[in-house]
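Form predicted on its own, single chain, as structure tokens, below.
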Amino acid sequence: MELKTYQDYNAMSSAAADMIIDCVRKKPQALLCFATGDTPRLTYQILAENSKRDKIDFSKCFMIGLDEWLGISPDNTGTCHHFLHTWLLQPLSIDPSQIHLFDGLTPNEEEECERMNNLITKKGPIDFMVVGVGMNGHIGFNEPGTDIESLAHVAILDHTTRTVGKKYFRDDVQINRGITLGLKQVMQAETLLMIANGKKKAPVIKQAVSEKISNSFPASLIQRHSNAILMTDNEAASELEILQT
């Protein structure tokens, strides 16, 4: 794992966008996986702006979503589907044939997981994966205690995830379950980019990189990944000894 810290959120987001662009330049047919949430939003905005400016060709790549809330329409502004289309896929003018996102309204959850697993098997491995990190250390909806050998699966959401997740929704919705890629797929990504910003993430980042590796805190598995980059702003890295010496 490589740790990269930046002065602020803007600088971190710009560097993350540059890494994604570099991946596509090197491998135009790359399989890319994207997380959602407050942290990657600016990364995607900068990615879209810089890609248009520099005429980066995304026409041969394929994009998948990391996770989705179950039981909620994709038209709801709080869904991962809506987020990715708003901040990434539409700004980049990605053709629908290049996209596969989890269906949060699927009538058959097992089949939905298998569709994603089969797609990754066919097109993979994932060349570049962007993830955030939850306050409980989750990656996607891989909550504490998730099997490290897991593939795409349905997750019962932790209380912390449900509480924090409510901020994305305007209405009072039930967000008790999610569908997500598994930890095995996260760890098999050729490049894993984890991004975190803000003072509130400082204890999370400290535990992820400085304490025991365990699926009880999934983000700690980044220490074991062969090609992982952890990008933070100075606030998120403020409890790490490397910045205190």
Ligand code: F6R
Contents of the next structure:
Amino acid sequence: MELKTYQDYNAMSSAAADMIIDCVRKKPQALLCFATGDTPRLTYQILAENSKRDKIDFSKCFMIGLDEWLGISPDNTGTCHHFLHTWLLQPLSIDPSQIHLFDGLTPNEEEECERMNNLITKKGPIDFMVVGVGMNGHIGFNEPGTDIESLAHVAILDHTTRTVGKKYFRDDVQINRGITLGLKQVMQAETLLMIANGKKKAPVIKQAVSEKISNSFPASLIQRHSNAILMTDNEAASELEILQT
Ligand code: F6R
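I've shown you the form predicted on its own. Could you give me the structure of the form predicted in complex with fructose -6-phosphate?
To see the whole picture, the full complex is given below, headed by that same chain.
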């Protein structure tokens, strides 16, 4: 794992966007996987702006979503579906035939997971995956204790995820369960980019990189990935003893 720290959120987001563009330049037919949340929003905005400016061709890529809240309509502005369409897919004019997101309203959750697993088997491996990190160390909705061999699955969200997750929703919705790619798929991504910013993520980043590798803190598994980059701003890295740039 390589750690890269940047002066602020803008600089980190810009570097993350550059990495994604670089991947697509090198492999136009790349399979890309994207997280949502407050952390990657600016990365996606910069990605869309720079891609337009530099005429980056995304027409051969395929894009998948990392996770989704279960039981909530995709029209709800708090969903991953809504987020990805708003900040990434529409701005980049990605054709619907190039996108596969989890359906949070699926009547058959098992089949929904199978669909995603089969797609990754057929089109994979995932060339580039962007993930954030939760306050409990989760990656996607791989909550503490998730099996490291897991594929796409339904997750019972833990107390921290349910509490923190309220920030995405305007209404008082029930966010008890999620659907997510599994840790095995995260670890199999050719390039894994984890991004984190802000003071509140400092203890999480410290635990992810300087403590024992364990699925009881899924973000720590990044230490074991052979091609992972952890990008943070200075605030998120502020509890680390050694800063690298
Ligand atoms: C969302 C996701 C989550 C978030 C994490 C951090 O698609 O996969 O694991 O990345 O909860 O969220 P933010 O960026 O809002 O702090």
